[in-house]
Each structure stands twice: as structure tokens, then as C-alpha cells.
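Only one chain is included here, represented as C-alpha cells and corresponding to the form predicted together with its partner chain.
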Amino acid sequence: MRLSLREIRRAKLRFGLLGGAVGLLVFLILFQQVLLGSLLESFTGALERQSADVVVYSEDARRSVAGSILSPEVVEAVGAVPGVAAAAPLGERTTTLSANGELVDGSVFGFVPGGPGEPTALVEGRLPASPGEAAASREDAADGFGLGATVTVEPGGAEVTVVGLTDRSRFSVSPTLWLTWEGYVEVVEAAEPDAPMVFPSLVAVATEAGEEPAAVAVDISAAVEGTDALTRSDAVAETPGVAEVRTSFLLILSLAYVVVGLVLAFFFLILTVQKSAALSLLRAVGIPMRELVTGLYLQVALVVGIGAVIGTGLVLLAAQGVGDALPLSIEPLEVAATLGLVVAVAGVGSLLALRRLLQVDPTDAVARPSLGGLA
């Protein structure tokens, strides 16, 4: 025990690459891990936290909300089809608000209160009840998104105030409010005063209960023509980008964690090799291998636990140099968890020498044979 801590006293470079290579890697995994969690839920937190069961695009849109347009002949046609409990429309328009005095890019959502498609993260103050009132995403309310703030819908000049607060319920990563339907409708005649009426983009259905929504979704699909219906989570599994921004970071942390493995496996295992003569030499002496082991995986506890603080620390950094565009929320959790996988390939990385240690032979002190130095 005491005798791996003095080795590492007696090497701090060595030691300090390897904290600070691992404490990279570590910052590497959970920058990415953070950045992965925060973009999905900032670019479709609002569909996943709004009270539809299944929701339904036009066909053509192929399942973006942006894209989706749809007559309200169609909401009729989708509450009509057996198993649907009832179906409301659901508007979604990316616009420009102004709050605070900034302009900034935003997304502005109508719903119909108390049916499907009400924001359900209701954190802080209630939801809108009339035109005029809205709720916005909570990690937008330091920056004029507030209780209380009023934010002006840009093209239109519409005002809107805020009386409520949701819970990560932005969309397509910028910040979102959500208004009730009528609200929203005069808010996009205000912005195009030409246009010939304000279309839903998304149907939102209640199924009955006892209902499949997925079987429900089907239906409405094969039912109403020129739809495609999809459930909650289905619809945020596949909103176009999702399925590849987490193909990429499942990749990008993969590739990670390998690195992680391997360095911690080859820095260990030439230590080991490097020290074979000491170490069969404590043998000799009557240290017992288990002390040995006890040493190789105190370093290794040691290495990897200054590599997660600096790891650690640095995501915290990070996190508040990133800011504005993506709010980066750090899950304690999340966290605890990656650094329990890199601890795991920590574990696995270190079995090569732990191999080689156990090869260690004490009569290897005595009997080894003079070869002359180096040769």
C-alpha cells in the first residue's frame, strides 16, 4: 500500500500524464454525454412533454413537426377513428421572438387546454388559459422568458405574457412557448396577415384507455389518407436528425472509452514489466502478493479517480463557457454513471497487468541469470 503510493510520489510525471490523459478522456466522455443528452432534450423536449398519446403528421412531412401542415377536416377525420378519445389540434411555428430586448429564434406552440397536447412539465405558475398568456421552457427564464415577462412574436408584433413555466420544453434547441390555440392563431394571423387561415401542423390524439397507442397510431394511419401517425416517444425517436446525432455520439463515446482502456492498459502494464525485478524482489523478501495486487489497484483507483475530478471539473467549465445556444443541464446521475463505465474499462484495461503480476516469481530475485546489462 504504502509502498505504490511512494512510487507514484516518486513519479509524479508519469503519474500526471497519465491523470491528466485519463481526465481528458474522462472530459471528453462526459462533455459529449451531457452535449448528447441536452441537444435531444432541447431539440425535442416539447414533444416529449405534452400530454398526446399519439401524435399525427401529414404524410409529407416526413415526421417533422416544422414541416407538418394539416386542414382541420383532418382533426375531425383522426377523432373519428375508433380507439382515439379524443384529438385536438396542435400548432407549431419557428419565429422570431424578442425578450428582454433581444431578438432571438424561437418556436411558438398552440395547443387546445385540457385536451391532448398540453405541455405536462408544468414546474412554476399555471398554464395559459387565454390569448395573450403563455408558458415558456424553464432554462430560457433568466433570459427574458420569466414569470411575468412579456415577449413580443416578432413578425406581427403579437405580445404575449408569460404565467407559467415548463420543465425542458423547448424545441429544435431554442426557446418555445407554448400558447393556447387561439392565442396562437392570432399570433400567426398577426405575422401573415395574407395567409388564407392559421392550419394545425400536428394532430394530438387521447387514446381511450386501454388502448395500444401504437396500435391506435396505426389505425389513424391506414384511416385518414395523407397522414402518419406516430406514438409520443416514436415521434421523438424519429424526428429527422435524432436516429444520427445518436448514432455519432454513441460512436464518438465508444471510441472514447477504448482510448480510455487502452492507455490505462499499456501505462500499467510497462510499469509492471519495468518493475519486474523490484517486484520479485518484495517477494523474496516476504511481501505477499495480495499487497502487490492491493498496490497495482490502489494506483489504478488513484489514476482514474484524479482523472474524474479533473474530467468532472472541467464538463463544469465547460458547461459555462457552452451556455448560451444549448443550456447544458448536468445530471448528478448521468454523471455517477459514465464514471462508473470508465471505472469498469478502467478495471478490464488493468487485467493485462494484473497478469503480469501474478507471473511475478520470487525466486527470480536469486536465480536470475546475469545476462551483462543490457544485452
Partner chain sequence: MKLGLLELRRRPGQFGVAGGALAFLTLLLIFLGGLLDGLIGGSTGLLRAQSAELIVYSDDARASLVRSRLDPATIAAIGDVEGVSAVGGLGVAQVGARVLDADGQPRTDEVESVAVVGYELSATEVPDPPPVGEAYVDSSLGASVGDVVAIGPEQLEVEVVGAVDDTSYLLQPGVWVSPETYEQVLAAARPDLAMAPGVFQAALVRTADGVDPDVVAARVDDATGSTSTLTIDDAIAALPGVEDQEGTFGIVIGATFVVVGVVAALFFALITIERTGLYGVLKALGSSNLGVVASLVTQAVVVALVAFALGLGAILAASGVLAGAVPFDLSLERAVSTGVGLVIMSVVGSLLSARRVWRVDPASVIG
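Instead of the form predicted together with its partner chain shown above, give the structure for the form predicted on its own, please.
There are no partners or other molecules in what follows, just the one chain.
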């Protein structure tokens, strides 16, 4: 073990560069994971952070909020299904919002105050209680959606005042407003004055105590024709585009893990081959193989440890620099799990060096003329 530490001290640059390379790879892995989580939160946060246990779509919407339209009769029929404690309309409209004199794409949700479907991640102010009031995404507060701001919904020119801010409750990675159902109806009617009525996009369902949301969702789909009911978590996971984004990121992450293993494998394999003569001599003078193996894995652990510190530090700096447009949420348990997987990959990658080390024969020390042996 002392020999391994002495080797690192004598080759600081070599091991330092390797640690830096591993650190950059760890940063890439952590940053991609954090970015994936934050992107999906910004894409489906409105669904994930609302109070409904079950979300009901129209059957032909293919689980797309924007493509779902239901009639008021469906809301009543869903409310009559056994296991349903309450059912309320939940509207969503992708529209244009004017804030600070600038037009941006955004989403408007309409919910029944006190009923299922209201936002659950309020962090400042209060939820809207009457038409003309709205809760907005805290991530967009600096862009004209802060408390007290007036936002115009286009087309139609309906104005709403922001009375509360929600955390990580955006939809489709855009500013999101939460209005009362009456306020939502007014906004839609202002944009479409010729529309006969405003239909809900979804039905938000609260299940009775002791009922499994998944079972109630199955019952609703079977009992109410033309509906597709999902639990809140399933609605988030089944949102169109989520699976594709997750698969793309997981492919990149898998490649990064492979690169970590290959970099460590080739470095320590080459290092072991280069010092095979010295290792033979150590074995010849009585150094047990167990100590050499321990030294190898000590070096691997130190390199990975340095890389973990560098990678984690860079991710924390990156999270501070991104800002509120797409806030990066760093979860300690996820970081720990990622670093644990990196350690496991490093262990697998070092097996080539271990195999070469186990092949060292102490008799080679007396067979080399450079070591005073016989050719």
C-alpha cells in the first residue's frame, strides 16, 4: 500500500490528469442526469404537482393533454363511479402570453378551487380565488410573471393578475398560469367568442380513502365510455415525448459509463504492463500478491475519488450558473447512486489490470538479464 501511494506521489501529473479526465466524465454523467430530471419536470410538472389522484383523458387523445376534450356529462359520469370521492373539470390551453410587453408561448390551466386538480406546489402568495387572478411559475417570475404582475392572454386580450407563484409546475417547458375554472372559461371565451361552450380537457379525480388510484382508474375507463383514466404518476410517464426524451438521455449516459470503464481499464492495464518487471521483483522478494492487489485498487479508488469530487463540484457550479429558466434540481441520493455506479464501473474496468497483475511470476525476476538473472 505504501508503494502504491509513493508511486502516486512520484507520478502526480499522470494520476492527476487521469483523475481530471474521470472528473469530467463524472460531471458529464451527473449533469446529464440532473438536466434530464429538470427537463422532464419542466415538461410535465403541472401534471405531477396537482392534487388529483387520477387524471381522465378522452380515449382518442392518446394521453395528450392538448388533444383531450371531454364533455361536462363525462365529469358527472366519472364522479358517479364507485371509489371516486370527487371529480372536477381541469382545462388546459396552449396560448400566447404577454408579459413585460413581450409575447411568449405558454400554457393556461383552469381548475376548481378546493377540488382535485389544483396546484400543490405553491411557494409564494396564494392560489387564485376568483376570475382575473392567476398563479404563475416561479421560474418565470423575472420575465414578467412575478407577484402583482399583469399578464395578458392572447388572443382575446384577457388580463389576469399574478397572486401566487408555484414551484416546478410548468407545462411543455413554458410559462404556465393556473386560473380558477371560471377565470379559465372567461379567457377561452375571450379568445373564441363564437364557441358554444368551454369543454374540460381532463377530469381530475380524488379517490376515496383506502382506494387504490390504479384500480379506480381501471374502473373509470371501463365504466365511462370514451375515457382513458390514468394515475397521476402514469399520466406524467405516459405524456407524449417523455419516453423518447428519457431513452435518448439514457443512451448518452450509458455511453459515458462505458467510457469511464474503458479509460480506467486501459490506463491501469498499461501501467501494470509497464511495471511488470518491478512487480516480478517484488514478488520474488516476498511481497504477497494480496498486497499488490490492494495497492492496485487503492490507486483506482483514489483516482475515482478525485474524479467524483471534481465532477460533483462542477455540477454544483453549473447549477448555479444556469439560472431560473431551467432550474437544475440536484438530489443528494441521486448523486450518491450515480457515484456508486461509477465506482462499480471502475471496479469492472480494472479487472484487465487485475488479470495482468495475477499473471506476474516471481521467477521472471531471475530470468531477466537486466535484473541480474540468466537469459
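Source: prediction; values computed, not measured. Residue numbers count along the first chain shown, from 1.
Hinge residue for the rigid-body motion between these two forms, chosen from 252, 115, 154, 301: 252.
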